[in-house]
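Just the one chain here, the form predicted alone, laid out as structure tokens.
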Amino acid sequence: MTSDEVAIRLEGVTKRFGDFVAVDDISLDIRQGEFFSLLGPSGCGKTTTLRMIAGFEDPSEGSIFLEGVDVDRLPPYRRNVNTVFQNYALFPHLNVEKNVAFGLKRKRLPKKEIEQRVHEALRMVELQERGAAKPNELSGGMQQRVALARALVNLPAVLLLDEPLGALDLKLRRQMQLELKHIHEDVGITFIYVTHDQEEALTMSDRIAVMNRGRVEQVGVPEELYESPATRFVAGFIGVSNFIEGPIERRNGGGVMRWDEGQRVIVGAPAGMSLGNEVALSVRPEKIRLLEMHEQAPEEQCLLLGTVRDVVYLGMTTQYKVDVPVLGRQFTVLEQNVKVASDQTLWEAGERAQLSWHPYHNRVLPPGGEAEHTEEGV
């Protein structure tokens, strides 16, 4: 990636608060015009990273570049970025137009230009008819759009968004996700979005950096992170995964874990694998089918035996929790509710079942346990 394609570059950025390392040696290139998300649990360092880009925190080590310029020594007001916060930070005594115009007036721009830019910003967020309203007269979603307009009216090179939809209810949150994506496409500037919500990040982002304990575990497009997680943490944090560990025996150049009663997990031939190696892998719940005990699963399919313990009807799908004794753990299985006959029924708790899936859906993971999610922090 050439320097003129990069909006934000982080080189070896670390942030310490006393002995605590909040951000640990992060290097990232965020492209011009990209919708880029920092995703992770509370305390993983994503908000601290955003605050360093904005200039609200100084890196302990490393450098931050905005459009090729080192901004480490620049105060926030001299960086061509704007931030949208979760609490909106609107001025309650000013109406919508004056809230949006506030930054332009501080720059002492001509009145005509301010009016034009405010009108265009409100049109962009579809609030051109509410310019005279006060913030307390608007819904949460409208207030969020005012905050967006106030940030965008300054024409920043980069817009920073710190969990901006966190205070909204689920339905409005999903609506605003789509609106944000459309606004991004309209304005064409770089968005850097902080969230702990996996679905939110997958819905809106061009690329995502998954963070854990101050480090970036993986960067990729949404499909890559979901279908091909690089670490156990990514597999467990983005969506739901079932984990399997066991020794490998070679069969016809490939690898198989085998147990009694025909149970098997086929893992292909991971690089460096040899007889007896312990391998860890993950498989997503929606890739697994539940079969009656009398059904014959194809030999090329993975097969485990279990007992259904919990059934949760979710409308379009049903979630099953299935005890798998040979692994000593419970699997999650997600099946679509597609009735093929009027008498079709859901599985019931206590029923024995076969779990079957194609080996293509197995993802071999590097060794090491899943990192714990930290609680509220930086």
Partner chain sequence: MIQKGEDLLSGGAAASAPAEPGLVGRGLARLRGRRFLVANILLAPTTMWLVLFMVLPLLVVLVYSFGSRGAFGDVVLGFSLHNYAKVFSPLWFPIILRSFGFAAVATLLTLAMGYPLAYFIAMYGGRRKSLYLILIMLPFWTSYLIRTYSWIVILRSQGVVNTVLTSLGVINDPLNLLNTRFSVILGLTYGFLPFMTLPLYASLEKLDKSLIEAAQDLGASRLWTLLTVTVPLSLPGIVAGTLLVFIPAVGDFVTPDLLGGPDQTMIGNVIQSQFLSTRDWAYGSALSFSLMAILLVAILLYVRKVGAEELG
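Shown: the form predicted alone; wanted: the form predicted together with its partner chain:
One chain, no partners, no other molecules: that is all that follows.
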């Protein structure tokens, strides 16, 4: 990435409120035209990061570069950045048109041009009919779109969106996700999108930074985050993961964890992994297959024994909760319902089963880290 492709660069940005570290040493490069998401649980410092980029908070340490220029001490109104606030923050005393025109008027553009750009912006969000309405006469979804138009009409270098769809109901949110994505493609402006909804981040983003307790745990494209979580927190926060810990033994070219009754988890040989030590792995629910007890799993596959506890039929898939006694935890297994037919039923609670998967799906996690995050979804 050359420096002129970088819209925003954060270098070791830290924000403290008294003793509390809200944002902890974040470094990021966000590319021109990218749809970049900050994803993390509530309170992890997403809003604070966004507010530092917008200029409402000064970093305690580190620098922020906007289009290559250090914006330290530059007040918000001098930064070529616009924000869509979570609560929309529309001016209640101005009608929709005047709300949208607010930024352009400040730039002292000719009246004709302002009118035209406001009109275009309102058309983009399909509100051209409601220009004369006051914000409180509009529905939540419409207000959201006005907020978007009001920010985008200024054609900022970067658009900051702080959980912009958080207040909308699920159906409207889905629809707005698509619209936002289209608008992003149309205008070609860099979007920094804050959300705590991993599904939303995965569907909309070019790249995502997963944040936890003020730190960035991993930056990557959605597939990377899902398939190769770098930390235990990411593995648990994005989708569902099953965690395996245990001491590892040497096995030709790699390692293996072994238990009685032939149970085994085979691991490749990631760099820096010293054998004999405790190792933590994660594996995704849909990578695991459930086998009958009499079936023979291939020797090179991972194998654990368990008891089905919970069966949730989801149409396309079925989700099982399976107790795995040797690990003392419950696994989540997701099976495609391809075999389910009149003559073949689902597994039932109480049945014993073998869990089997290819070692390729194991992800070695760094030791320690966040306790696993339990969240349903994806």
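Here the rigid core means the biggest group of C-alpha atoms that line up within 1.5 Å when the two forms are laid on top of each other. Residue numbers count along the first chain shown, from 1. Given the structure is predicted, the values throughout are model-derived calculations rather than measurements.
With the core held fixed between the two forms, residue 154 has its Cα displaced by under 2 Å. Relative to the superposed rigid core, the position of the CA of residue 217 differs between the two forms by less than 2 Å. After superposing the rigid core, the C-alpha of residue 302 moves by less than 2 Å between the two forms.
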